[in-house]
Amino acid sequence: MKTIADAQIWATQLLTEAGVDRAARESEILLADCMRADRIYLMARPERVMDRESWEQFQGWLERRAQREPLAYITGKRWFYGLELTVAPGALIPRPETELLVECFLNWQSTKPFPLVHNGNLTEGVHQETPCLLDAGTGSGCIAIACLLNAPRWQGIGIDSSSDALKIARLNRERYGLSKRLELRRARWLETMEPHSIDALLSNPPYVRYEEWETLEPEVRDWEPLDALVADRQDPLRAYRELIEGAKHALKPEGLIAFEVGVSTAQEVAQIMATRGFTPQVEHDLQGLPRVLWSIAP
């Protein structure tokens, strides 16, 4: 058996040779998970000899990572907006830039007053309307879950065409006790939504153009679900068109529509929104790139 220090040195070299970025950091994450410890523990006890079970698991995980399987798929988890979420093949791995979509929603909803609604029975008085957000293409459920946990008066609907993705979203929904507040449906975009039934539409649709696919890192290109990342080959903006058209039907007046976009799609998506009566605003990510387009419904 190897000591913690020896295991880290060996693993870092192995992952470096495999072309993995930040090999030392990733070897620490994998080792800490295998030992059911944190990275501080590894630094404090470098001389500790690993037990057989942890060593064998570590070897197996490193072999998978050297094949460029994403770290999140190996450990089965990913942090998003301060939440540890279950991830697995079949759903897109949550990314830090998508947190900007959550921020956009939370900033908007914090300033929006919702009216008091009469129950129709004088003895019951009035209650505040319960607003509803729709996460179209919910994947792991990361967007909807982060929004609902930080906006407790809201309810949500997560829609995805993938049954595998919805299984993962259900795990995350149950983990955070949102079974009564987050409905999950298998559908394509907004086809099941009633007229004027939602107060906010959020979506991170596939926007990587087909010709860009081969330029992506192996972790993305070879492992993550193609349909969740790559736009329609013949019409790269098809998903946005369908969502915007659906929003005209399903979104309430003065509701929020917000999309994650790529650099190559931002301007064109903004034009589509403008032609459908929206006034798109842009939010930039930490690299200064256009990342979220949003508008208030007329």
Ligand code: GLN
Given for the second form:
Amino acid sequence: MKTIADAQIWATQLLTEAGVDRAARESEILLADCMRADRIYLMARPERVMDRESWEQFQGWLERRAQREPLAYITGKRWFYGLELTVAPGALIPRPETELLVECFLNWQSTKPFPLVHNGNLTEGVHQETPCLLDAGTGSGCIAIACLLNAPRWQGIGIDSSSDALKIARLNRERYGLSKRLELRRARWLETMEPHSIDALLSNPPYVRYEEWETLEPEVRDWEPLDALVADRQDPLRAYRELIEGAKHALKPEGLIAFEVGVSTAQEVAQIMATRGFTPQVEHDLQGLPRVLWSIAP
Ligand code: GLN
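We have the form predicted alone; now please give the form predicted together with glutamine (GLN).
Time for the whole complex; same chain goes first.
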């Protein structure tokens, strides 16, 4: 039987040989998860002998990781905006840069006066509808869930064309007790939306160009859903065009439209927004790259 220290040395070597970056750190995360312990425990008790069940699970996980399956698909979870979310191969793994889209929404909604609230109750005689956000291409549900948990007056709709993604989104919705506030719907972009029915449209659509996708790390290229990641081959801006057209129809006046973009698409998406009457503003990620484009509907 192996000690924690032996297991870690073995795993780090295996992952290094498989070409995994940060092999020691990943070994530690996988080992801690198998042992249902935290990393501090591993550091404090390197001499402890692993029980058979944990060791077998660890070996299985290591084999998968050595095939370059993403860590998050193996452990089944990923942190996003301070929330631990369930992830699985049917949906994109939430990325840290997508948190900027959540922040963009939260900043904007904090400046909105609705609904009128007085001492925690709706002001008497004043009727205000609950504002509604739409997360188009919701995947794991990460954007909608992070927004709703931080904007308690809002409700939301998450749409996705993939029923596998929606299953994962449902798990996350239940996990955070949002079944009454978040509707999940199978649809293509904004096709099913009523006119002027939403106050904010958020989306992280597939924007990686096919040529770029071929050069990505195996974790992304070989394991994450192509439909969630790669833009239309003939018309890479198609998703944005459909979303912007849909927004003209579904968004209320002065509503928010906000998209995640890639470096290679930011300029062109801004142009499409501008030609459809929006005034795009850009937010940069921590690497200084354009990552979110947003605008208020006229
Ligand atoms: N940022 C992601 C990546 O580069 C792409 C996400 C997307 O296509 N929406 O892997």
